[in-house]
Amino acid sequence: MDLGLTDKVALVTGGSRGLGWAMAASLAAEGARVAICARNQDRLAQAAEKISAAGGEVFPVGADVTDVADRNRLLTAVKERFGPVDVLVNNVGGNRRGMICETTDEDWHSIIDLNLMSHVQLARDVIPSMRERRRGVILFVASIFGREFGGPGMSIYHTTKSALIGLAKALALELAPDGIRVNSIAPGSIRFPGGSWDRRCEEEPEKMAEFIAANIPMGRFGHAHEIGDVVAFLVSDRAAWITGACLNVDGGQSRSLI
């Protein structure tokens, strides 16, 4: 199936590893011209090399998307290299665990800036050009724990990821008249080399086997490429009638009925 992504300009934030890298790789495999950004320059270069080796067109840009100067530099570099952004995948994110009364204002501000405000700001940055061309796709990477409770100590993560789902819905309705689609995805527990689930599987294999049996009906952790392939479809012309949606990609892990 031709997804219609050939020569589309896609920007994936947090694209140096894990889900971000898998999304970028899937987009590049479909013919998109992909820019990836991250703070770790060495890891970013390695990610770009792997995509290039597979035949994809990729442009790595070291940038901290929570910094306005870096965001401006990133978007200028991408425009000069490929042209205006057709597809924005806001993937960057993180967490600081802690019970609500034990977290600090700095904890909250740091993760809100990373998980939410950088997404808002990058979306606002690319929307004017998309409006001019009357086309574009914006995708926010949330989590099943933005849709439902994932356990104590995750208040900041819950708050910011659920905010992304609401943001995607609001933007989708605002931008539909301009031909711009906006969606979010809610990945479940995904294992990839160097990720937290991978480390826990190595350290606590029996406990992780119990976790899978209790929480994931498909009987295994998800793979990063399974998220990447869903993203490639959702930002493609084949998903032209999907906007304002939040799509679970979780092997049945989530419990929500909506």
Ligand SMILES: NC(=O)c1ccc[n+]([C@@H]2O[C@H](COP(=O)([O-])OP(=O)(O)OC[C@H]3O[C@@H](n4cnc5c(N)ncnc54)[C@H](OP(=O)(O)O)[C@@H]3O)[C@@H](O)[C@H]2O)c1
Contents of the next structure:
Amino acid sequence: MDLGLTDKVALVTGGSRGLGWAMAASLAAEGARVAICARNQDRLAQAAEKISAAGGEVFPVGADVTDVADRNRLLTAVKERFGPVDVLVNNVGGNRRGMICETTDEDWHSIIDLNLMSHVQLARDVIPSMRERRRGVILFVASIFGREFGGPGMSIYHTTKSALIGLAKALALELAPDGIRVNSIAPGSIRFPGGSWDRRCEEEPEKMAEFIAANIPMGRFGHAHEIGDVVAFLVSDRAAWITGACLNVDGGQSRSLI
Ligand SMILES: NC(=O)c1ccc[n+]([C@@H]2O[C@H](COP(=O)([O-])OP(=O)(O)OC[C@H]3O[C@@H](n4cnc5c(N)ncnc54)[C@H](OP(=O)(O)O)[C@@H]3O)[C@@H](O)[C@H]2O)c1
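Switch over from the form predicted alone to the form predicted together with this ligand, please.
Time for the whole complex; same chain goes first.
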């Protein structure tokens, strides 16, 4: 199936490793012109090199998406290099674990800025040009833990990820008349070299084997490319009738009936 992504301009935030890199690689493999950003410029350059070496067109821009000047510089650079953004993949995200009374305002503000506000702000920045051109796709990377409880100490992650799912739905309905689609995805536990699950597997292999047995019906962690390929489809015209959806990509890990 041709996804029709050739020459589409995609921006993937947090594209230097993990899920974001895999999304950028899948989009580039489908012929999109892909901009990626992250704060660590060396890692970003190496990530871009791997995509170029596979024949993809990629543009790395060092930027912190929580910083307004960096966001503006990022969008200007992408516009100058590739033209206006057709596909925005808001992927950056993190977590600060802690039981609610042990969390600080600083913990909350920092993760709300990263997981939610940077996504709101980048979406707001690209929407006017998408509206003018009557086309565009925005995707938010949430988590199955935006849809259901993942355990004590996860309140900041739960709150911000469920907010993203709500945001995607609200934007989808608001922007449908302009020809702009908005969705979110809810990955389950994905292991990739250097990622948080990889670290835990190295540190506590038996505990992680028990975790998989108890939580993931497919019997393994997900791979980053399994998220990247789903994202490439969801942002493509082949998914033209999907908007306002939150898609689980989790090997059956989530338990919610709806
Ligand atoms: N891994 C999983 O199992 C899993 C499961 C469900 C959902 N998710 C979600 O999927 C997304 C990606 O997860 P991941 O595990 O691939 O994350 P990760 O390994 O922590 O990678 C995050 C990426 O974002 C960049 N980044 C972080 N803060 C940034 C900032 N302020 N400005 C610009 N770039 C920034 C990082 O590079 P720098 O550090 O150099 O900036 C890196 O490229 C997150 O939203 C996460 O919540 C992950």
